Each structure stands twice: as C-alpha cells, then as structure tokens.
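Below, in structure tokens: the form predicted on its own, a single chain.
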Amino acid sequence: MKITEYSLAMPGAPALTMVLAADLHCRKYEKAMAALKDIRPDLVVSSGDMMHNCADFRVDESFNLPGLTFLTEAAGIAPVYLSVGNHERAMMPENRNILAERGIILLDNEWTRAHGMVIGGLSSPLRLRYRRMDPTPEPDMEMLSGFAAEEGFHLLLNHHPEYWPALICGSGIQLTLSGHAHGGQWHLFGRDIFAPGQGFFPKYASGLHRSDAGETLIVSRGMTNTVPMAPRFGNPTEFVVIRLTGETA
C-alpha cells in the first residue's frame, strides 16, 4: 500500500491533518490501520465503499465486518466522517444506528460544521448492481447547492469523481475528496485505463486536480483490489494523507 501525502495551502482552511480512507470494500486493513496509528491525524474522512455489500451489514453488533471494524478502530484515533458510496446505498436505519453507536458520523446528503469547516457528504445515487459503462445518475442537486451556499471552508466527501468537472467545479466548494475509480485499475504509460462512469482513459481516476479558481479535487486510488478478473497493474493501493496548512494559497 502506497501512502500519498498532499500539503494544501488554501484560503480559509483550518490547519489540520486528515486521512482519506476510500474503497476498502471489506478487505484486509492492517497496513492501513498501522499507518493511521503512526500518522495520528486530526480527523479521518471516507468517501465511501468501505463496506462491500450492505446485505452483509448485519444489525448484530457482534458481527465483525472489516469495513465497519476499520472505521470503528479509526474512531478511537480521530473523529470519523463517512459519506455513502454505491456499495453502501442499501443501509437500513438499524445500520445507521450501529454507525452512530460506534462513533462514526454518517453524512448522507447532509452536512455539518466541525473542525473549522463545513463538511458535507454527497451520497451515491447508484444501486448495488449497475453497468460500469453507464453514465452516473445525477446526485441530489438540492443538497449540493445548499451545501455550497453555506459560509466557510467547504470539504465535500463525494464518492464519484466524475461529478466534479460537471457539477461541483465552479460552485465554490474548495475541496472535494473522492474514490470509486480505483485508480483506473491498470496504470500504463502514465495513464489510468478505465473507471466506471468515465470510461477508458479517465481524467479523474486518481491524483490532485485544480480548477482555475483554485477549487481542488483529490481522488484516492482505493485501499484494496476488488476486480479479481482484472487485478491492479502499475496501480498500488493507496492511503491518502492531506495536510491543510491554514495558509493563504
């Protein structure tokens, strides 16, 4: 697992360190947890797909679901904020109660003020099964516009990076954190190869992207491999550390 660090000087941002955890899909997390304990961030944020199949997200709290366990252990280190990815759309009220009991703050098309920011979660509109070549359905635009209208520094957790150029960029949301694309699964000759909702040679499958106005998107390559028939190639799993300096860019 590669640990990627970004240092961002952004107007109005608080000075803090956060870790972006994305796309664990209920796989092994020991390396990521060891890194998290070493980093000791101020907060942990997740853009979704920590759980792989919500049908397995049991109401029984004794059930040891790896994605849930990772978030629970992370909540013992720093505040944890989770937005809803496409693999988490089937959560029931009982599941939400378990998250709350374990100290995990779920942002399902909602936002909160904390840590000197307005932190929002734009939920995936996708069902558990969909065709990867299909365009991504439009998210909750009322939530997005309401969140953008709030005063302060905006941190948006948004599973789908393909929303950024079309719907988020230009809204005044300063920092958006995404996943979903798994780094294109293959990375060849300096290019990511394929991402759902973007197709072949996606532009927003990994890395840092900025608009002319300074709005920033960071896309995690994801914490695990989840496509057995097309294993990652040239594309290591990734744990992202973001250091906001609180300075003027």
Second form
Amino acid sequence: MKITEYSLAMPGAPALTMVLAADLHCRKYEKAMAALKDIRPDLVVSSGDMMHNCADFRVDESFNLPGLTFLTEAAGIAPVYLSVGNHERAMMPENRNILAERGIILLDNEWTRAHGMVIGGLSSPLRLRYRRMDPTPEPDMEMLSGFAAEEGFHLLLNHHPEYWPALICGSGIQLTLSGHAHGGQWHLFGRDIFAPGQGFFPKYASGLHRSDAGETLIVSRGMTNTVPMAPRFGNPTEFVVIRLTGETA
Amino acid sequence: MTVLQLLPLPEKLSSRGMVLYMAEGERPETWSHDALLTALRLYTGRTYKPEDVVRVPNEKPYLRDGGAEFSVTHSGEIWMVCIAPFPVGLDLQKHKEKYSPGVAKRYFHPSELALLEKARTDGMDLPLFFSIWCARESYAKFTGDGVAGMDKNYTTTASPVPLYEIPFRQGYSLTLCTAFEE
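For comparison with the form predicted on its own, produce the structure of the form predicted together with the partner chain.
Once more the chain from above appears, this time first in line as the rest of the complex follows.
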C-alpha cells in the first residue's frame, strides 16, 4: 500500500492533517491501521465503500466486520466522518445506530460544521448491481446546493469523482475527496485505464485535480483490490494523507 | 403506512387526468418507493410490484406496462408524486436560509442570473433562487436528462416545455413541467 501525501495551502482552510480512507471493501486493513497510528491525524474522512456486502446488505458484524472494525479503531485515534458509497447505499436505518455507537459520524446527504470547516457527505445514488458502463445517476442536487450555500471552508466527501467536473466544480466547494474509481484498476503508459461511471481512460480516477478557481479534487486509488480476476497493474492501493494550511503558498 | 393526500392542481391539468399526491414523514427517501406503489395503485387501480418500476441510470423511471407516467420529488419531510397519462417532471424545494451565488452562477442561464440580480435589490432573491432551481429541476426531470445533461441554452424564462408553478406551503417552491396535446 502506497501512502500518498498532499500539502495544500488553501485560503480559509483550517490547519490540520487528515487521512482519506476510501474503498476498503471490507478487506485487510492492518497496514492502513499501522500507518494511521503512526500519522495520528486530526481527523479521518472516508468517501465511502468501506463496507462491501452486495446481496442482502446490512452494516453488521457478520457481513462487514473489517470495514466496521477499521472505522471503529480509527475513531479511537481521531474523529471519523463517513459518507455513503454505493456499497453503503442500501444501509438499513438501524445500521445508523451501529455506526453512531462506535463514534463514526455518518454524513448521508448532509453536512456538519466541525474542525473549522463545513464537512459534507454527498451520498452515492447507485444501488448495487448496476452496469459499470452506465453513466452514474445524478446525486442529491438539493444537498449540493444547500452545502455550497454555507459560509466557510467546504470539505465535501463525494464517493463519485465523475461528479466533480460537471456538477461540483464551479459551485464554490473548495475541497472534494473521492474514491470509487480504484485508480482505473490498471495504470499503463501513464494513463488510468477504466473506471465505472467514466469508462475507459478516466480523467478522474486518481490524483489531484484543480480548477482555474482553485477548487480541488483528490481521488484516492482505494485501499484494496476488489477484482481478483484482473489484479491491479501499476496501480498500488493507496492511503491518502492531506495536510491543510489556511495560508496561500 | 403512508397516508397520501390529494393536492389541487390547475383545472387545465387535472381535467386531463393528472393527479398530485403528497405524504409527510421523516426521511422520505426510505419510504418513497412504497408510497409510489400505493399512489400508482390508487391512480391505475392495478397493484404494482417493486420490479414493475423500471429504473435505468440517467433515465426517468417508468412503469413496465406503460400504465401511467409519473415523477417523484421530496424535500425536507414532504414527499410528492405527480401521475398523468403524459410525461411530467415534478420538483419540490424547501427554501433554506441562504443560497450560494456560486451555485447560481454555476447552473443558471444568464437571463435567470439577471432576474436574480434584479430581485436582490428588492431583497427577493432568496425565494427567486429556489423558484428558478425548482423550475430547472422539473424540466430536467421531464426530459430525463438530469441537471448535468441539460442544454446550456435552457432557461426557465423561455422554457420550450411549459412550467406550472403550483402554490404550496410558504417556504416551498413546487413546479410541474409537462406537455400534452391541446
């Protein structure tokens, strides 16, 4: 697992260190947890898909233990904010209590003011069993509009990076953190190869992207490999560390 | 159990077989599908199963048997569905305490921004923002293209498909976008 660090000097941002945990899909997390203990961030944020079960989805001990345990242990180190990926989309109402009891703050198309910023979670609208070549349906635009209207520095946890150019960029949301694309699964000749919702040669499958106005998107390559039949190539799993400062460089 | 309430519509729409149902409760997204099936049963007299409502990404959901057209919306704790024999787009927006000028600039047509600017001098820009947003969403739902797929030249001030602003509670905007043969 590769640990990628970004240092961002963004006007209005609080000075803090956060870790972006994305797309664990209930796989092994020991290396990530060791890194987390070493980094000791001010907060842990997740753009979703920490759980995995696809069929009768419930965030409970039997189905989703690794995802839940990682987030629980992380909550013992720093506050944890989780937004809803497509693998958490079908979460039953009672599962919210399980997360809350473990100190995991779920942002399901909602936002909160904490750590000197407004932190929002834009939920994935995808149910499981979608076709990977299909375009991603639109998210809750009412949430986006309301979130952007809040004053202060905006941190948006948004599972689907493909939303950024068409729907998020230009609305004044300073920092968006995403996953879902798994780094394009393969990285060949300097290009990510395929991501659901973006198709072949996706533009937003990994790395840092910035608009002319300075709005920033960071896409995690994800913490695990979910396609054993076609293992990652040139695309290591990733744990992202973001060091924010409020001053311009 | 979801309690559905029938809301009044302009005679021009109701006389053509359009109905508007409303329900109220916490987290409408968790019971929206059940409420839709109930409303469809009331309207068509047929009992539909969840799989009878076909959902394709980036397209309007539709009934497999083509029994009726419908459009669902919810905002806050209010849920609504409009059902008709012809295509319809419905959107409800609960007004918030403020809006983002950045969002308006990002999504609105210059003619709509000009109206918003004019309203700002009278202190009426907040309700206007939500009215325009609501009208644009209803058009996006009518076409099935969504906000991202909207024609950049589209403006609610000269909509190619008629928009009907339906009076509802204070602090809400409610718009229907629909077309039918006269």
